[in-house]
Amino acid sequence: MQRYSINILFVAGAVCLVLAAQAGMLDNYVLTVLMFMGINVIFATSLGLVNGYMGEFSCGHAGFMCVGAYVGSLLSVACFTTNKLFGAPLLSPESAPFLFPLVLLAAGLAAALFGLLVALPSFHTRGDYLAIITIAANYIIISIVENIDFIGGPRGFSGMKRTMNAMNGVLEIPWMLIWVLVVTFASILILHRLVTSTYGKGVPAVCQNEIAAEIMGVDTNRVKTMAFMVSSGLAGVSGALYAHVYGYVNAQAFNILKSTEGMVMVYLGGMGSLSGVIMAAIAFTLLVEGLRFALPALDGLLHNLNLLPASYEVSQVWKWVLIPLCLVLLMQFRPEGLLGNRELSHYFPRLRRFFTLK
């Protein structure tokens, strides 16, 4: 029973959140923050597989999130809603609660295929060169999406809220909160099982010494391909959830700034620490929400003191100064992150038997 304590605690907490949301105890803002917290956990832990456990330097991870967001949105709208783009729904709207996981799976598979395209040229590159490749991939994906007028181009794409309305028509419960919680737990479980499996041990082996890993019989090309595809696939699923929470998606939401957010969360939590990245993703989400209120208050104070022109807003500038600054300071003063390459159970050994994912 102790071996499954973390699973039981997560399920119990998730059930409590869903019941609280159903009872109206949580307003829409709190629900949205909780959902984005889960999406950030999925996104950050997926990037942590490549940048943390494998020791590569991917800087364009948000591009895969973009692929998943658009593929998931298009499938959702086409399958479950009546719309101008596709006409009548391909499937019954009443089937949305049961088939929505397949939409998320398709979004993840599409993003994983793009991850494969990035992984192939990465076989002979590391460090700065891989960073350039992934940044280029991020911009390529955004440029492709913005030049396809069929899916809205630079205007973006919407209509996913109708899918949620179809789900609520079957049973009125907080569907998106449920899907975010389920996928968050599943992604953490997948990554934990992967990095602790016999095959997954090849991922940190590549990080330590790729040549030595090859000598010891590790197929480094296959391991790198697998890691990129799993990482990008999970990022794609987080993108699909992101699009459905918002009900609208635009390619510029997944630019280099979004990739920077992912790197801040990974390096803040610690490279090679799944629990550290989870904690960092939660803390980062709360930080961003705190800045959402603190910076406009700073605007008002500076305006009242006549230190800032009335037409100028600090909050729109300093948010994207403070977030990259966190990454710079982190690299300077604690490059290993909060937990380094250790898990939370290493610092609290007595809790290890309780906090073990199985």
Given for the second form:
Amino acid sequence: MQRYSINILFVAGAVCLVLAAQAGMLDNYVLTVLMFMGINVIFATSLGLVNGYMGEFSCGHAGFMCVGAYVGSLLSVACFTTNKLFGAPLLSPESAPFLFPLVLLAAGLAAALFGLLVALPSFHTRGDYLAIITIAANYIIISIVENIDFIGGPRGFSGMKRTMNAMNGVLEIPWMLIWVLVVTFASILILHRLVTSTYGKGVPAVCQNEIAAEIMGVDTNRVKTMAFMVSSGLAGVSGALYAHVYGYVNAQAFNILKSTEGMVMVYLGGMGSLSGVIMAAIAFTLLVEGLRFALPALDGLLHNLNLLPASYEVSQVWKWVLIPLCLVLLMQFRPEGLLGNRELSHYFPRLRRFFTLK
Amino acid sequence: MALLSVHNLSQSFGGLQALTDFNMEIGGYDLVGLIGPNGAGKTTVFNLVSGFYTPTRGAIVFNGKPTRGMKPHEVTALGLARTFQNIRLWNDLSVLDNIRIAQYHRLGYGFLDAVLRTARYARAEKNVDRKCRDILDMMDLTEFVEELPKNLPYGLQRRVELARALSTKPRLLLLDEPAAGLNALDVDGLIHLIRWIYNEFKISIWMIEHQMKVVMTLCQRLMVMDFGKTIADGAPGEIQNNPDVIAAYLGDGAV
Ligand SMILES: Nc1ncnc2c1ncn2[C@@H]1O[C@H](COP(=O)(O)OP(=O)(O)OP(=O)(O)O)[C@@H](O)[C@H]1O
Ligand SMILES: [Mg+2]
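Please move on to the form predicted in complex with its partner chain, as the form predicted on its own is already shown.
What follows is the whole complex; the chain from before opens it.
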């Protein structure tokens, strides 16, 4: 039992959530926030593999999310729905609940291939230069998508709600919540298993001393390729989930601001800490949602106290003042992030006695 | 056939000729020393042999294969391991992990095995674990398994690096100034340890060392370099009295 305690806890929690959602105890807003939490966890932890464990500075992670979002959306719309673009569904809509994981997988694989765009230059360069290349990759991907007119170009792409309808046609349960929970857990498990295996330890070895790694028998180019592809692949899957939760995608949703959000979560959580980044992703999602209410409330308060001219409104733009400010303060006072490169169990050794993730 | 044979190896960095026509043969069970004043080109020889640099000219055959154009990890897989003049451990990974990662090239499983935790993964990791414990035990490092190398005293870091090199299961071990920075007592311990490794693992050892006591007591054969050229090659006794060697070291105070 103890060996799988976290797995069991997670599954139990997930089942409770799904039952609560099914019983209508969670309203739509809460559900959406929960799902974005999961998506952010996948997005941030996958970036953590490269920026934390491998010590690279990838600044274009959202680009891979974009690839996954579009590939996933196109596939699911083409396969399971009647639409203007592809006409009749390629597969029977009844198969949607069973084949949707394959759509996610394909989205991940496509994004992983785009990951090579960054992995290959990483053989020869690192640090600032690689950072610039990753930003460029982010822009390239967005430009490509915006210039393909038949998938909507800058107008975006929609129709994924019909895939959801197809699933609900088979069985009326909170499908998206289930997929998000399953995939979140799967990607945490993948990353955890990877970084605790000797195979995966090649990643921090490359980070801490690349020369030593290469000379002690680690194929550093392969390690980098693997890390970038796993990282971008998982980001792609998170993108496909995002697109289906929203029912609509637009390339600009995956611009450099989104990549920055990912970095904020990673640096908030700790550079080489999976549990730290998970907590940070959850906290960050709550913070962003909190600001959605806090900013109008603050606006009202300041106006009531006559501290602000009536013409000025504290708008949501302030989110992008407050979040970077958090980052600045964090870098000042705890540059290594919440947990540094340690896991939660390091700070609370007693947890380890009861909880292990397998 | 020799385990390592180096033929007319030369290396230049820009205008600097760091190594000129270096020749060397090492058998399957030799203990050889390489000495010379600072900047003579000793570390450059090791960097070339381990595949870290591609030689400007010359050939290296290791374990029956020409290694020119091979990447360092491929040379390691052929059975070559080394330590570094300035220690290069993975400082934020435990001592155990440092030893584990050195078995990377013979893990025998890949990404999917790691993620799906297949039977192959379990078998391989068990193997790795056992070998690590063996090596750590033999090198008297067991009590430090969970420590981070950066928190260990210098002498112990050197020992961890040696253990890590052995963990790759080498047939030839290159040691770049293993006694540098050690006190007299530690040096005696090191001499003992190297001899023990030589006898226990039955591998060839090739070392660069400034401390004469170390090479004189350990090596069967000594090579002396100066300004990238080999100036003497022979038994330690002969070398000590070689006039060229004395001239090269004059004022260096090492002999
Ligand atoms: N990568 C490099 N680029 C340029 N010059 C180099 C490089 N590596 C070594 N050199 C030069 O080559 C010469 C030989 O260096 P090497 O490190 O091999 O000497 P060494 O015999 O190991 O000396 P020491 O006893 O100080 O370790 C030196 O003049 C050094 O500055
Ligand atoms: Mg040297």
